[in-house]
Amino acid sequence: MIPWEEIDRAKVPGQESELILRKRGGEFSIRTGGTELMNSRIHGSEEALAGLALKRIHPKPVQNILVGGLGMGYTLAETLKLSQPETRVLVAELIPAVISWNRDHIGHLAGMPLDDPRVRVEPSDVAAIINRQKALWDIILLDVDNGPAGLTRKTNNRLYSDTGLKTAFKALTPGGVLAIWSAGDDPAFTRSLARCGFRAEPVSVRATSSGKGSRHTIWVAVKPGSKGKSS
């Protein structure tokens, strides 16, 4: 068996933990401690995050999309695949090394989405970007940490608190969609989304695009208004 080769490692801001980029043949992995966060062989649910959100808002043209968490670029690539030429996509990635990894080591996996002229990437906390302006984003996609139950950075939990969800609600245009990736379901979080004004549903998806592997959860939460379709 081909051994794993460590490519690089980077500190998680504000934490003692590190992210580690590894390679084995044509396979790449990003880990923290003893936990694998993502693997280049398993990215179906990351693509579903974008697909479910864009399907829900169809057929209204989408102008502005915020992607929270770059990862290996699969969510971004699917977003671009399903978006129009005039759509603008801002990617917020807190860890600068993840951006450089996508440019220098793993960008080819998802087709070099950062090279698309519709994309702007900002090394910033997505929560701060959401808080900047009201009624700006047609779609907000969050693949941050492990979902509502944080794994690498506990401060990510504020995104999924009632305060964070209400801020996201205000940042969306009428009919806009907030979609959230999670490793598992959480009925209490579905209730939190409803309490904060969203029409929300959890969607169970497979980890791989072939329909195999473990199940992950995508919350699709619509801000009432004229753009999105009701559940």
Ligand SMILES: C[S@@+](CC[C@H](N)C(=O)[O-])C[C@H]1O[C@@H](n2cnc3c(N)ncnc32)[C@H](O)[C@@H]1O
Second form
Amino acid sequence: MIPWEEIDRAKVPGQESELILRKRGGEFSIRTGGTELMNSRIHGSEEALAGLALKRIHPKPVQNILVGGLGMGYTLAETLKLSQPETRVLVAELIPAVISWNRDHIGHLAGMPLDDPRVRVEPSDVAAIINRQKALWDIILLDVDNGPAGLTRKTNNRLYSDTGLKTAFKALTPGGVLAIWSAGDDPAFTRSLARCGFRAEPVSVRATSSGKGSRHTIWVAVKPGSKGKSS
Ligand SMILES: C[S@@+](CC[C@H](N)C(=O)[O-])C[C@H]1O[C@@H](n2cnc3c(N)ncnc32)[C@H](O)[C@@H]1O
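What would the structure be for the form predicted in complex with the ligand, rather than the form predicted alone?
Then the entire complex follows, led off by the chain already shown.
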């Protein structure tokens, strides 16, 4: 068995814990406080997050997509693969070290998506970016935590609260799509999305692209209007 090798560690802004990047052969892992946040072997549902949102909005043109956060870049790479040349993608990543790691150590995993000229990355809280402008985003993709029921970062609660969902609703263009990754289903959250004006459904997806492994949930929530398909 190849031993894990520590590549780097970084302070998480505003927290005691550190983020650790490790490597074992060709496999990479990001951990914090003894818990694995991401592993490069498992990224099927991260790609499905982008795939489901873009499929829902197709065939209408997509100008602006917001991706929060970056992680290992799999959601971003799938977004780029399925988007037109004129689409612009902004990535919001809270932890600056994650951006540096994607540039220096792990970018090859998802095909160096940060090098794509359509992409801009901001070291920011995605909640602040959503709050910035109304009716701008055709698609907002959120994979920043375990989901509405299992927060690892308390401040992310505002993204999943009714206030956060209403802010996301306003930030989307008519027909725009909000897609949210979660480790598990949460019927109360589906109701929250509906209460905030979305036509929403939870979609169960496999953790790996081979169709094996545990299941994750992705909510596809459409803001009624002319762009997305409503069902
Ligand atoms: C599970 S990873 C995302 C994985 C990503 N979908 C992929 O394909 O690799 C979660 C990422 O969100 C970032 N994050 C957490 N809270 C955030 C926030 N409020 N705003 C922006 N990024 C955030 C974390 O630092 C981490 O890089």
